[in-house]
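Presented as structure tokens, the chain that follows is alone, the form predicted on its own.
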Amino acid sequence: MAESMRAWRSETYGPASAVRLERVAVPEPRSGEVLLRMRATSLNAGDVRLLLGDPLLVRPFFGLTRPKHPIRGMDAVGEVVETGPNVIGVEIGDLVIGELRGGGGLGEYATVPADRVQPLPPGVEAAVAVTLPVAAGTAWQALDLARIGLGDHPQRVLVIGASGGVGAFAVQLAVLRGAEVWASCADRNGPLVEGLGAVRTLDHRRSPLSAIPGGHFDAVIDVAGGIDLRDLRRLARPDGAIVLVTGDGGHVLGPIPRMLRAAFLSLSRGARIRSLAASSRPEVLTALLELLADGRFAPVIAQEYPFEDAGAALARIEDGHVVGKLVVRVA
């Protein structure tokens, strides 16, 4: 077993340009953990948020003055090369997929609790499957919170921010649940999103949402943010739901003020506004892997990067407007 590894890391909060490829010690698996030789990771907007330590509200949990986890990358596909004590059901040599606690995917090795990984299905490529844990898992949980697929009538859903990592998955998964999907995205991304199953696309920055009749949707999934909550609520049926996926907000408190306003508005009659706190749910990842293996949907991958160019991938996430997912092949 190697004693050291390469990893993209930053010991201070700051932009992606501050991340450097360095050589560090290979982490040791603790009780209940396994050590992965990483094959691939995919990047999420949350990786950049944690790089910046933004909002300040998160720093008591992730490091007051510097990040507790200096290596980003939460999605992981890797080979189990070592197990810590009290690991059951995972063997050395298994190729697994899961979500890393705190990050670590942009290193050649990473540790993860054994109960957070599961076997990669045969025939499913690592660089494709690795897009699922955070982004597709978030989209799945947003649709659950909106009760899409559980009604007794055909449902119409609006996905705002439909061409990003979470949004592209939300469109496809909502279609699989039998919903009629409308999608808001940049005009240039309209054809791609329609190819994912949306029956209509629009750019709410160019075509005001006020032009859509009130109560037109059973649910609105807001991935983009930046829209007044009353305007979102007007779009949904009185018994419908607004789900806030975005973490947008101020530099200090982040989404908290918007979440509190959503809870206050939901006290009055009309559609409920719910803020999503997505979590790692193995049963959701299992369902997603089954759908992927069956060819029921396909992740949108904007670009794959070799490990040596992972810094450029982080910088692109930081710039925003990525269509779909960015994947880094580690090995």
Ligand SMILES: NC(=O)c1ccc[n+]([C@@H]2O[C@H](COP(=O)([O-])OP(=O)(O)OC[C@H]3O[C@@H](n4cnc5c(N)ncnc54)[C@H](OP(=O)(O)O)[C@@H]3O)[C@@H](O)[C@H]2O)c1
The other form holds:
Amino acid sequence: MAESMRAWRSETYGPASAVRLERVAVPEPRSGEVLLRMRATSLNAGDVRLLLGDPLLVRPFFGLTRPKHPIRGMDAVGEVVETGPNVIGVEIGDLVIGELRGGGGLGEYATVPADRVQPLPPGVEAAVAVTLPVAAGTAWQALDLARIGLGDHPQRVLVIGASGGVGAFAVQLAVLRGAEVWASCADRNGPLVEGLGAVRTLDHRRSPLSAIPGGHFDAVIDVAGGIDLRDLRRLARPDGAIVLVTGDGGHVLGPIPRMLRAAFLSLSRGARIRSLAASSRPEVLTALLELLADGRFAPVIAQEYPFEDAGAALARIEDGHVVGKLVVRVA
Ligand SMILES: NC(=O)c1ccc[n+]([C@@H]2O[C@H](COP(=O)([O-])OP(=O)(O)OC[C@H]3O[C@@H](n4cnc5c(N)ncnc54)[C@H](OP(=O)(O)O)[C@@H]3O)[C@@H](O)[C@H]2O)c1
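What would the structure be for the form predicted together with the ligand, rather than the form predicted on its own?
The next block holds the full complex; its first chain is the one shown before.
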């Protein structure tokens, strides 16, 4: 077993340009954890938020003055190379997928609780499946919160921010649940999003949502933010749902003020606005892997990066406008 590894690290909060490829000790699995030799990770908007320590609200949890975990990357596919004490059901040599607690995917090795990983199904490619845990898991939980696919009448859903990591999955998964999907995204991404199954795309710069009649949707999934909550609420039927996924907001409190306002507005008659706090849910990942293995949907991957170029991948997430997901092949 190697004693040291390469990892993209940042000891201080700051931009992607400050992240460096360094040699550090291989982490040791603690009780209930396994050590993975990483095959691939994918990057999320949340990785850049934690890199920047923004909003400040996250810092008491992730490190007050500097990040507790200096290696970003929450999605993981890797081979189990060591097991800590009290690990049941995961063996050395297993190829597994899961979500890392606090990051670590941009290192050659990473530790993870054994109950957060599951076998990668045969025939499913690591670099494709690794896009699922955070982004598709979030999209799935947003659709659950909006009760998409649970009613007994046809549902019409609007996904705002449909071309991004979470949004592209939300469109595909809502279609799989039988919904008629409308999508808001940049004009240039319209054809791609229609290819994912949206029946109509709205250019978020040119087609104002105010032109859509009130109560047009059973649910609105907002992954992009920036739209007044009253305007969002107007779009859904009074018994419909608005789900706020976006983590955008101010530098100090992030989305909290918007979430509080959403809760307050929901007290009055009309569609309820719910804020999503997605979590690592193994049963959701299992369902997603089954759909992927059956070819029911295909993740949109903008680009794959070799491990040596992972810093550029982080910078690209920081710049925004990525269509779908970025994947880093670690080994
Ligand atoms: N609540 C939770 O538990 C949870 C979990 C995961 C992620 N999130 C949050 O979800 C958000 C999305 O994450 P992500 O990884 O999918 O990020 P992403 O890949 O950057 O996607 C955001 C997308 O929104 C689009 N967009 C921006 N402004 C828009 C507008 N006004 N109308 C329509 N589309 C617009 C962007 O496209 P263009 O700029 O190219 O138009 C981009 O494709 C982030 O804020 C993240 O923090 C929340």
